[in-house]
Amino acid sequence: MELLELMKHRRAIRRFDARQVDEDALQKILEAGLYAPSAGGRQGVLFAVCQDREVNERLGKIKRANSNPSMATATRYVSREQPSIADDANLVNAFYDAPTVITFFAPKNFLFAAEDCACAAENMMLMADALGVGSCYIGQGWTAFADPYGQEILKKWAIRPDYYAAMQLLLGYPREGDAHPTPKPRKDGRVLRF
C-alpha cells in the first residue's frame, strides 16, 4: 500500500478478536517503533509488551477505574462505530481486551518524553495496519499502575524508577465482522499558508 494511502486507511480500533497477533507481525511493529525519531536521537522509549490476557484485562480495569473522562453527549463524542471508555460507562476495561499491550515508558523529567512515545506509537499503528493488524493509542498509562497491582507489575517488569508510563498502544485482529471505521471528513480551514 502506498504510504499516504495507509495513512488514510489506519484507523483506532477498539473491538479485537481473541485471537492473539501473529510474532513475525509483531516484531515488525516494533522493529518500526524502535526507528522512530526521537528527540536527539535518544532513543530513550522502553516497550514493555505484554501478551498475558489476565495481566492485560487487570491493568485495564484498574485503568479504567482511574479514568475520570468527560462522558460523551449527543453532540461530544470520540466514537459513535467503536465507543471508547469516555463514551460508554459500561466499558469496564480501558484496553478493550486487546490481546497485546504495549506500555511505553519514558525517561521522568525529560522535556520530549511524551512526544517521542508519540512518533513511536505512529511509526507502530502504521505498521500494523500495513499487516492487518488493528490498533488503538491509549493516553495516560500511569494510571493502569496506580494501585498496589499495577505497582507489582512494575516491579516484575522490572522497570526503573526513573521512567514512567506515559501511554499503551493495543494491538489485535479486528473482531471478524466489523466494518473497517470509516474516516471522517477532514476539516477545512486547518491549514495556514503565509
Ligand SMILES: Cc1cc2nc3c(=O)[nH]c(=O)nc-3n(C[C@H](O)[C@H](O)[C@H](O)COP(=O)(O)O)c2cc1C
Second form
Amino acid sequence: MELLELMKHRRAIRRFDARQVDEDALQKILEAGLYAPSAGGRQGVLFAVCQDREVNERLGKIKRANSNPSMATATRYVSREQPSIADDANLVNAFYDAPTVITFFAPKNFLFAAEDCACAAENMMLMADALGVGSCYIGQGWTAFADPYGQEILKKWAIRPDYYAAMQLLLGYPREGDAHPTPKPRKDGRVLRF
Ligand SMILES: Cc1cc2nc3c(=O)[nH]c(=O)nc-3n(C[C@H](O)[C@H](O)[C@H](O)COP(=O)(O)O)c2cc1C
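Take the protein just shown as the form predicted alone and give its structure as the form predicted together with this ligand.
Up next: the whole complex, starting with the chain shown before.
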C-alpha cells in the first residue's frame, strides 16, 4: 500500500480476535519501533512485550479501575465502531482483551520521553496495519501498575526504578466480521500557511 494510503487506513482497533499475533509480524512491528527517531538518538525506550493473557487482563482491569474518562455523549464520542472505555461503561478491561500488550518504559525525568514513545508507537502502528494486525495506543501507561499486583509485575520484569511506564501499545487481529473502522472527517482550518 502506498504510504499515505496506509496512514489513512490505520485506525485504532479495540475489538480483537483471541488469536495471538504471528511471531514474524511481531518481530517486524518491534523492528519498526526500534528504528523510530529518538531525541538525541538516545534510543532510551524499552518495549516490554507481554503475551501472558492473565497478566494482560489483570493489568488492563487495574488500568480501567484507575481511569475516570469523561464519558461519551450523543455528539461527542471516541469511536462507535471500536468503542473505547469512554464510550462504553461496560468495558472492564482498558486493554480490551488484546492478546499482545507492549508497555513502553522510558527514563524518568527525561524531557523527551513521551515524544520518543509516540514516535516509536506510530512506526509500530503503521507496520502493524501493513501486516493486517490491529493496534491501539493507550496513554498514561503507569496507571496499569498503580496497585500492589502492578508493582509485583514491575519487580518480576526487573524494570529499573529510574524508568516509568509511559504508554501501552495493544496488538491483535481485528475481530472477524468487523468492518474496518472509518476515520472521522478531518477538521478544517488546522493547516496554517504563511
Ligand atoms: C496520546 C494518545 C493516547 C491514547 N490513549 C488511548 C486510551 O487510553 N484508550 C484508548 O482506547 N485509545 C487511546 N488512544 C487512541 C485514540 O482514541 C485514537 O487514536 C483516536 O480516537 C483516533 O482514532 P484513530 O486512531 O482510529 O484515528 C490514544 C491515542 C493517543 C495518540
